[in-house]
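Starting off, we have a lone chain in the form predicted alone, written out as structure tokens.
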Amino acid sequence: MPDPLLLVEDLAVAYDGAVQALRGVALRVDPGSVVAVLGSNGAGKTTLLRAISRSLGDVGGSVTAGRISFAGQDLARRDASWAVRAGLVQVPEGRRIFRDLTVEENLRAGGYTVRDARARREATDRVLDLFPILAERSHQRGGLLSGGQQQMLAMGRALMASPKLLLLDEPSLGLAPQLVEQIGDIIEQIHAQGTSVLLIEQNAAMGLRVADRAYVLEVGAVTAEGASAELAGTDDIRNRYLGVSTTSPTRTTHEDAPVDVPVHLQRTSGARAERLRVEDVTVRFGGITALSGVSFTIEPGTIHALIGPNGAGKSTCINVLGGAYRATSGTVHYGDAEVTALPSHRIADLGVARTFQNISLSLEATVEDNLLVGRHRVMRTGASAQTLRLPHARKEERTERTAVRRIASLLGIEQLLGRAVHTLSYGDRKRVEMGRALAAEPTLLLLDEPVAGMTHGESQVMADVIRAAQQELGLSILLVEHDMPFVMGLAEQITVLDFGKRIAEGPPDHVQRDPEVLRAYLGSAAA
């Protein structure tokens, strides 16, 4: 075998010095190959991209173990600057351009270490023969891009270093359906070009495609590698990623008994779940249809999972929902309600509650004070009385405090009552979110990505929250999560969207062995 361009071996890495995000890691990449690093938010895929590239001090990590060596150098001795200048070259996750810059501007930025002149030109030639649109937008400043044109731009300026290995992470993260299959050609050619890639993605289906090998991470370790067809194809990836395999004693169907669960939580009305109806929806971007004519039900305390591969359309589903976006066509009821234009305190105010993919807290106020917004729907004392400090505000902020503790203890945060939100651990704000979104005694529930970043035992104790939240409460629960065996698990109904539309609807077991489910997260050839 050719010496490796880059080899990991035996990485561990820590944050602030107790946190630990990987354990064990062994990978390498040869030169002229493209090797996927796939898992689920959490998993250690930024932490160990950041770990190659040196920037892990800039967030309080460190590496307490083994070795990271690029083209037989140890890095250990070497700084970000230095890893540019040999060929090391990272994209971050989410497309952080200089975004009051010009086009231009940014892509001079990314050569700024290049000092021959000609090597400048070439560079510029490579990244514009690559993205037109670049070309087209050069005097346009960088924040006014698409989000689809902003990811070319940051591949575009680490490519004008001209570097021997690339570092993609999550390229196809929240982009519209359209531009994944875009992106997954574009890495192609800069591969064909001569460039070798590491790709870190959630994405199976686009991860698999152009990567010659493949490793898998969860919670921190390396748990499946091999060459990308032979992964596609095998159940453990299809278990992984579609949840085949699981059985979870958390499923239930309304026949089967009840979680056992020590903390009942109370409604303060007699407000029932209400059927919702998602009928024909279409949502559009200026040029780019994000959602097409898609079509669903969620009966009353049901759980129904939204699931796709990235850029699928589902967070745009759920905003819509929300009150956070508005439909370009379609409508949506909840019970009697036409909800497709209401602005979201109005979707609230009937019952409708969610919790956000980017955890969305006050994190210098308290877990309780965080807890106790979302009981402000239910409370029926006004905001005057409350600053008065009046004796029935009083007494209704004791009685609220103790809803607040209740729902605490259904989570397992009661002891962290008392402390800032920001000193809390990723899982810990998760279920805080989960906690305010449950405060304001929703009858429809909204959860997006309520396990991400979770350890499988998080994600294990989550499920178990939501089913006794939803038996207590009577809930109907709208669920969008990429780790399948958790979705499986929990699920009665499944809808699968693909570049924004519907592909396949049913009951977990119909749905992941649909064809075109399988398709969509692991490629045609699994399918």
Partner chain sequence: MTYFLTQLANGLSYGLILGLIAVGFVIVFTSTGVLNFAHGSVLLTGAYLVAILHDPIGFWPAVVVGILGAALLGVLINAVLVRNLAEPNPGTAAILMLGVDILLLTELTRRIGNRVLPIGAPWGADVIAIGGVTLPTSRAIAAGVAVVVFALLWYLFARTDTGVAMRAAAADGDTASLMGIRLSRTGATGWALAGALAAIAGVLLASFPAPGVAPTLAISAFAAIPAWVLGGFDSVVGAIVGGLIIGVVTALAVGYEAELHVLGRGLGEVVPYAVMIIVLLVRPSGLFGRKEAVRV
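Having seen the form predicted alone, could you give me the form predicted in complex with its partner chain?
For this one, just the chain is written down, with no partner chains and no other molecules.
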């Protein structure tokens, strides 16, 4: 066996000293190979890449155990700049091109570490050879390029440093099928020119196609590895991405799941769930179309899931429903109210509550205070009464604390009420955010990846909580999630998005067999 180019041993990474993102990860990339790391959102893929490219510190992460070496050199005390000079270059997730710089200037920034003028000219020629479109657009601002061109620019920018090992973070993200194919071809060309590649993908089809060897990362640990061909053949992958599993997604029977939820939630008002109608919604950001003519309806009191590969437009959709993004065209109605015409806080007033993909809690505040923020809309006493601590304000405060305690016990976080959020684990933070949304007594709950980064057991518990809340409060729920067993076990109706378009809709068993869906998730070979 040759000496590895990159060797990761027993790696553990934590964020803000509290959230464990990776543990015991081992991985090797041999010279001249392409290695893929597959896994769903929150599995720790980006964290792994950042640990390798020495850019964890920028996002508050740190390596707490293990060792990474590149070409025999320990990376422990090296910074990102050293890594680039040593030939280890990362293309960040979401492309992250410099939008206000021209294409030429973007490439120039990529070649910053190359001091030799001739080497730089050669690198430029190579990049423009690989991506002729970049030569044509050389004086255009990066932000004006289309999504696929931006991905090419991001890759070209990294290749300007002539890396020995190229780290690619989800290059297929949000790209149309033919573009994904094209990016795959380009990766093969880059490989053929002698550059090793470490590829992170959610698109298993793409990852397995171009890689010699693949690792599957789940909740911060490697759960499978092997030659790509072998992995592609296993049911395991198919199962993981589509939830077409032999062990059916259990409703309640799980060792650490509360079989019966003894807590009862009450509404303080008689609000009822209404019908949500999404009609022909299109969202464009500059030159990129994130959603295109999407329509679906959520019947009152049902659980509806929105699924699709990464970059399909799911989060964009939830952000339009919550008012964080404006629809370019189309409408959304909740009951009689036109959601698309309202700002976020007015949508909240309609009884719509949501959680965020990137947990958005007050880190310094206690769990209790975070949950109480959810009661903002429910609380009635005026600010002056509260400031003067008048009797009725104090009474309300006590009532609300009781209500919040009830929600906390439903979620199993009662004992954490007094703790500051920043001391909690990722899974607990997800639960707090869910609690905050429930505290608002919504009639429609938008959940953006409620179990991302959770273990199977944890996500089962969450499924029970969601079901209990839905039944007791008569909620409608819209669920965006990658964990297929979770979605298939919970949702009554599923809408599948791919590249911003709706490609299928129906009950779980129907969607699971839809050839379009299989192709979107596993590539043409699988269908």
